[in-house]
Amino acid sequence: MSKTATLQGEENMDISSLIIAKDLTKTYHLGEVSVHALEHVTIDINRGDFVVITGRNGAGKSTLMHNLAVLDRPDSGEIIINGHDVTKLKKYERTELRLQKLGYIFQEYALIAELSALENIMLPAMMLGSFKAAKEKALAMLKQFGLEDHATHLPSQLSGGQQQKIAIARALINDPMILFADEPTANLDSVAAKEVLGIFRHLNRDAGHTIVMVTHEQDETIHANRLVEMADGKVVRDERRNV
């Protein structure tokens, strides 16, 4: 997506707002059985916004997140990002706009299992500039994180908190500004969970990123100023607090 496009609208738009989306639906059909997993769903997140997004299983959670990371498409609606609608872009500029300004955290980390944990960092800035550059990015977070020593290191060789360090690490690389976590401490131990909290913590609170994220764990969502819950595809509760 060019510049151009990117900025189209922004001027026109709330300073204070990422992301508005508005009557989301969503529907999955398996066989014959249909599941709304999302059913008219309106949301709106603010700059500096740390979101957590909770719910049960089937709730609707990872296809509302899906879709405000432009991973897939509503089935009406849409989505606002930045000023521009993005429902109506094309595969191309969905995948510029995701390099460019969407980070994204998975639940399995996602790490490719034959490169190096510097390798895997530097594949989203490689798309974008030179490999020297994109080393140099690499090697500067692989530092931030403390992990410099474990740069050649495959995927198999790390611990799972070191794992979704990497995978964090990437998705920052291209400084992102909105960052989206599914599940990001699910196969990680209580130590290690609270580890990647604390640096969700830092990133939100000392270096101004806007956090959308999902969890099961309900201690998990004190560190977000909004608390949004799900239930049959359907925000039953949005609520913005003082943390």
Contents of the next structure:
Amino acid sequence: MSKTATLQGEENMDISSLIIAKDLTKTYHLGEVSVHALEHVTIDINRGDFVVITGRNGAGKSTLMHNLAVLDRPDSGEIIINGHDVTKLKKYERTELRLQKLGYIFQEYALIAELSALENIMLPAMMLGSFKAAKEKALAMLKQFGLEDHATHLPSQLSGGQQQKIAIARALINDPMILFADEPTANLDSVAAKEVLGIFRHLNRDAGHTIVMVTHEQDETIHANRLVEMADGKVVRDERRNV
Amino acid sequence: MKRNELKIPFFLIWRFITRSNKWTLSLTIFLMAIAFINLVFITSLFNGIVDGSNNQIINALTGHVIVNPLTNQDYIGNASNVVATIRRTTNVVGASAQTQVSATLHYKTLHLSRPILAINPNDEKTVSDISTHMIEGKYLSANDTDGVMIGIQVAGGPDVELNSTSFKGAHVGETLELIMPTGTKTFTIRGIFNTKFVNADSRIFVSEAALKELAPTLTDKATSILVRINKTGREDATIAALKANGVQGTFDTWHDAAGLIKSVTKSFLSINVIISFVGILIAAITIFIVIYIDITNKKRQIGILRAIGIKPWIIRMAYVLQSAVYSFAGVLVGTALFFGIIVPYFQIHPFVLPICDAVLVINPTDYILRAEAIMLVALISGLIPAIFVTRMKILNAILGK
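Target state, the form predicted in complex with the partner chain; input state, the form predicted on its own:
Then the entire complex follows, led off by the chain already shown.
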């Protein structure tokens, strides 16, 4: 049985910490210069948390999230998701984990240009089930996001806000344990940004999704119950709050 | 590998191809088509030259099989009976006895020492196509005892390759004197032929009846008998059948008699192999660059697919399929252009060579081999960058690093 399968099987375990990151370090070597993006970062994220990671450019917030989201590997340290150290997973197990348990929303939407809105959403679901089931699920998500009339539109035919909604729907289609969002409103106008943040708040409060979001907009932290601030690769502030 | 996963590369690639930039897609397919045409064109040209030369040797010079006198004899005696026997042999569709004599020809102030071929013009028609290449006058008739038929290289003229050793512009109706040890006779030029094969067009023909008057001792004696068969390639079987039927003599095939032309065609075949290899190499590099650039430009897309959990083998298969579609479409377009435009053009405007007018000839094996080569190269060209990109760090792929 693969570790991914084990992760699935243990979903109902009473583990309050969904992610535990211990003593993470990550250094980038740019020619002769070494940049310490993460310096002994330790953080834990509970099920149902809405964590916002903030900090200046180069503070290490995106690096932290990329590592937590299994898009990159730390140089040292452990990342335990649902009780398993994902840094020790093999490449194919990491792929399975991203597909089944993690949702990722990129700053620039990252939709596949040649796929329609519907097809972009259904693609991850096609990996796990039939084409028909994936399509039905994707159509339901489009309806949920009020984009059912845009199903056949290509990304280039959608506004920034609509594209980001499609990206969120794609991230959600396999019902992930955690949703990661990397500055999801950075390319949106204020109206669209507010709408997207509203979706995140709904997903967290009403649907119980665990969300980890990176932003450097202070006013976007208001929906989070957890605020993590980073500077020079270190966590300099980690506070829980009631929202 | 799950069944539903197997459908994804096809789903992706269909969308990528049908929704990508039409100009880029067309250009890529066009480049593939050009690479394919380049490969096919060169080999068909060489095939055309070799086939053209071989056909010229058979049709204008030797027929398929040449029956020569036995090694200790100068002539095949009782030639008309031997010809009749040959005609009854399996595969044989025509036979013509030729009697070659040495002579000197006087035309105006010019003198040429050339062999003269005495033929039965009707029999000769069954083995050679000279009668269809008359450019002036008419073909010899069997009972013409004072007519001569000459090739363009004998008649000469300003555009003739061997003009310096010809009559430099002789025409039908003019007379020439034929001097043989047995006597001298004035002949009238009845016809001039041009097969576009220098060797064939350097010959002079008189009728058997004319030779009978000039050298009665050579009556019914032949220096060779040309045999035409129903299909090229059956020469050895025909020779065996001729021997079995009691035909005596030494036997050569058109290939044995090709002489210098054989060396030329052999060289062409060697050059063809070298140029084809270079052509495949150039096609491989071109296709690799085109597909490599295409996939490298989609690095971000591949990074996104990996980030959302699409397995690397699916991504690799999608891009290999894309290359397969590009190359298949390229081969189809190339085939349409080649057989629809290029081949017909060269049928109308063949390459003019001293041996023959060469048209493009492609044999199915060459065609399939080159189509397969293009497709194989395209698949490898798709696979290598796809492996490379799917092995990159996801973030580097997304950020285009």
